[in-house]
Each structure stands twice: as C-alpha cells, then as structure tokens.
Amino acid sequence: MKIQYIENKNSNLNLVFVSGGPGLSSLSFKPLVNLSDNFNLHFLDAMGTTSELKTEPNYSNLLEEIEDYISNISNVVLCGHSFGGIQAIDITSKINTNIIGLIVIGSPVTENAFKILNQNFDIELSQAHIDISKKLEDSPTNEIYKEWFFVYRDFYFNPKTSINSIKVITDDTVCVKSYSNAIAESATKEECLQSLKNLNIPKLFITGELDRVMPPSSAKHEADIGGFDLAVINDAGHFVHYEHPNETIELINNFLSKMGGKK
C-alpha cells in the first residue's frame, strides 16, 4: 500500500479514504484535497495500484491492509467509494474505538441492492459491451480492465459528460488482479451493514442522483438497513465525489463539522 498524507495541525480528525474498483487508486478522491483545510487526509492507494504487489490481492489482504494501516491512528473517519465503501463498513462493523465516523459513497452492500445493480447493468446491453466483458474475462489485464470501464462509461459516470469524466479511470494506475480476487467476497457483507445498526457513531451514505449502481431508492434501502443519514447529490453518477467534488466537500465538512472538526 502507497499513503499521500496531508497534515492539519488545527484539527485531531483523520479522514481516510478508501478507494473502490476494486483494483482503483486514490485518484478518484484528489478533488477533495481542499478538505484538508480543516481536517488531516489519508489517500490510501490499495497493493498493486501504485506500488507492487506482495501477496495475492484478496478480499482479506486487502482488508487487512487498511486495518494495519489505521490501527494506531486516533479518531479515524473512514470514506469509501463502492468496493471500498464495502471494506470501511466491513472494517467499521469490528467496533474499532478508533473509527468515531463513516462515510460511504455509493457502496451495494445487500442482496436487494445488487439484484437492482445486475438488473440495472442489463440495461441497453450493447455488442460492445458483451464484447469487451468476454475479453476481460478471456484476458484480465490492466489495460483490458481501464477499456471495458472506458466502455460502461455511462454506467458509472453522467453520460452528458462521461467521456471526460472516464479518464479518471483511464489514466489511473489499476490492478485488474484485485477486480478478479477481491470481488466475489465483496458480495457477502450483509451482516457487516446490518451491525452498524446499533452501533453508536455519525454514520453518512452519500450517492448520485443518477448512479445506476447505487441509485438513490437502493441507497435509502442500504442506508436504513445500517442506520446512516442519506445525501443525494443531483446530476451525478457512481463516481459522484469525483463528478461534484464542491457538494461533496460542502457534504463532508458539515458532517464533520458535528463531530468537533471545523467547518
């Protein structure tokens, strides 16, 4: 794992991000940097993104990185995008007394919400599509995995504006090894959404209005199920802190803001 640490020496809260994919950087999460005004940021780069790979990149190695990472880290805020928003709940479930906060950005986390992800996914199939999906399948490497987001790029991203908004994926460091290790697991973590329930700390689900991954009804879905307060940012897709990263702030400083961070 690579770490970029911005430090505030004015504020005792760590925001750490946790990127999705799975097999992404940080990069996605760059245009928050202005967070660091009142709060210290920790851009997590998963193995095998920007740095190599030392142990298969499975759901438990890449778990088990985080957790080593924040272990000694007082008044952690985990935010995760997708797959990662998955991982900060996995990780925040465990009662951690160091996470005092969680922020989860488009993360499908029950059944529910990937039976309407597959239905939604099925939507305007093109031959494009079946293609590239079968020569990922057929060659998983990283340049394949960077051509078949290029492809969905309206899945993930406002369509009105996809094709720029792609590059964050296109010009990222990606580990198409993780995607095949990580994500079948990423799929069984239910139980780990339903414990934050009760559990006693701010908790906030952000999505785009237009996410067809977590679409705004399915979000409400997965945030009552674990007890987070529920944002809906307009005109934004999956990537939704990257597409509106102003709102997203605005978001995130007043969530902090009740947490004793400055505002």
Given for the second form:
Amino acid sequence: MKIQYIENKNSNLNLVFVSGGPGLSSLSFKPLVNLSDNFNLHFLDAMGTTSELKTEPNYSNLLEEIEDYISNISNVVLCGHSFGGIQAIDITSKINTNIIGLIVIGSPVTENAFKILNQNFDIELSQAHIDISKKLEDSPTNEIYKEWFFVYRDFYFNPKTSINSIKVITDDTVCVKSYSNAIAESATKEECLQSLKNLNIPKLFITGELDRVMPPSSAKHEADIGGFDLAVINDAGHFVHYEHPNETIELINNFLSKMGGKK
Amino acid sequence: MKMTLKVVALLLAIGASAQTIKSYADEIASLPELITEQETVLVNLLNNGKAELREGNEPQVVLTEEEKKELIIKNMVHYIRLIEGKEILLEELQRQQFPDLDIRGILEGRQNPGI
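Follow the form predicted on its own with the form predicted in complex with the partner chain, if you could.
Below is the whole assembly, all chains and molecules, this chain first.
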C-alpha cells in the first residue's frame, strides 16, 4: 500500500480515504484536498495500484492492509467510496476504538442494494457493453478494466459530463486482479452494516442524485439500516465526490464540525 | 447394505453425464421409489462418518474426506433433480453468499459491475 499524507498541525482528526473498484487508486479523492485546511488527510492507494502486489489481493488481504495502517493512528474518520465504503463499514463494525467517525459514499451493502444495482446495470445495455464485459472476462488486464469503465461511463458518472469525468479512471493506475479477487466477497457484508446501527459514532452516507449504483432511495435504505445521516448531492453520479468536490467538502466539513471540537 | 454407495456413485456418474431418453422415461415411471431410495442413500452417507463401503467379500473402501464430500454433494444434487427442485436450487444459490465465488457470473454468464 502507498499512502499520501497531508498534515494539518492544528488538527487531531485523521481523515482516511479508502477507494473503490476494487482496484482503483485514491485519484478520485484528490479534488477533496482542500479538506486539509481543517484535518489531517490520508490518501490510501491499495496494493497493486500505485505499488506492487505484496500478496494475493483478495478481500481479506485488502482489508488487512487498511487495518494495519490505521491501527497506528488516533482519532480516525474513515471515508470510503463504494467498495472502499464497504471496507470502511467492515472495519468500523469491529468496534475499533480509534475510529471516531464514518463517511460512506455510494456503497451498496445489503442484498436489496445489490439487487437494485444489478437491475440498473442491465438497463440500456448495448452490444458494446456486452462485448467489453466478455473481453474483460476473457482477458482481465488492467487496460481492459479501464476500457470496461470507459464503455460503462454513463453508469458511473453524470451522463452529461461522463466523457470528461471518466478520465479519473482511464488516467488511473488500476489493479484488475483486486477486482477479480475481491468483488464477490464485498457483497457479503450486510451484517456489518446492521451492527453499526447501535454504534454511537457519527456516520454520514453520501450519494449522488443520478447515481445508478446507489440511487437515493437505495441509499436511504442502507443509511437507515446502519444508522447513518443521509446526504444527496444534485446532478452527481456514482463518483459524487469527484464530480462535485466543493459540495462534498462542505458536507464533510459540516459533518465533522459537529463532532465537538475535533476539527 | 444392499445398495452400496459405490454402486450409487457409479449410477450417478452415468446418470449425470450420459442419460438417455429411455432411462429418463424409466426414471419418471418409478420416481417415488427412486426418491425414497435416494433419501436412504443420503441418510446413510451423512450418518456414516468415515465411510466404510463394502459389498459381500469386497475389500473395504475407505473414502478420503474430499471423496466423501464429493459423493454427498453429487447425491444431494441428484436428489434435487429427482424432486424437481432445480429452480429452487438456483434461486437459493443466488441468495446465498459465497465469499470466493461470483455466483452471478457463474449463473448468468457475466461478472458483477465494479463498485
């Protein structure tokens, strides 16, 4: 794992960003860098993205490297996107005392959420979508993984701007092996979400109005189950924090400022 | 045990891979009997622990854990087929969560979308 750390000497709060994919780097979180005005920021790049794979990138090993890293940090607020949000929920559900807040962006966790995701995924499929899925299945390379996202860009971004937004993935250094090895287990964490309901830390669930992975109604369902506050950002797709960084920064600042002087 | 597990395993191997229309018709005709027999086979398999499978003076056949597991699963699937439970099996498989298996990919021929 490779980490980019931006220190704020006036803050004791550590905001740790965990990316989705599986197999994407923290590139999509970089537009949130101005949060360093208030907090210490940790951008985590999972093994296989900007660093070599040290071991098999299955779900457990990817989770372990995050747990190892944050075990040495106090006052952690985990902020995970999509698959990264599932990991953040999984880690937080183990009642780590150093985690004092949780922010999840567009993460499907329950069976219901995955059902909706898959229904939406099957809408308006063209031959190009079918062909690239077959290509990825036959030849799961990093380049084809990026190509796959490019073909499916309207599924992940506001379609009006997706042709530009998709660069956050096509310019990334991705790890398809993490996707292949970890995606299935990510759909087995419903109990972790349920167990958060009674965990007395601030929890915020963010989703985009146009998110087809996690539509607002689906996000409300997940937020209710886990006891999260819910925030919906207009005109944004699944990469809401990348498409609308200023709104996301404002939401996170407001959310964390309620944590009683931790800022 | 009149019907030995060895024979059952052989029957299954034949039944699963090369079932003819005739044998299928025969099977349908005696379905209740086949179901009862298969239930007995399953109960015996599950009760036998380290399976000791003998017929008459045949030498003792000791299955490894892997072989035993395979035999139980094949017989369970055969039972599901006999009771016409294929659709329920598929629905249940889709509901179940196997951390290391992409069930959707296996059943529907495509992988889960990235998230």
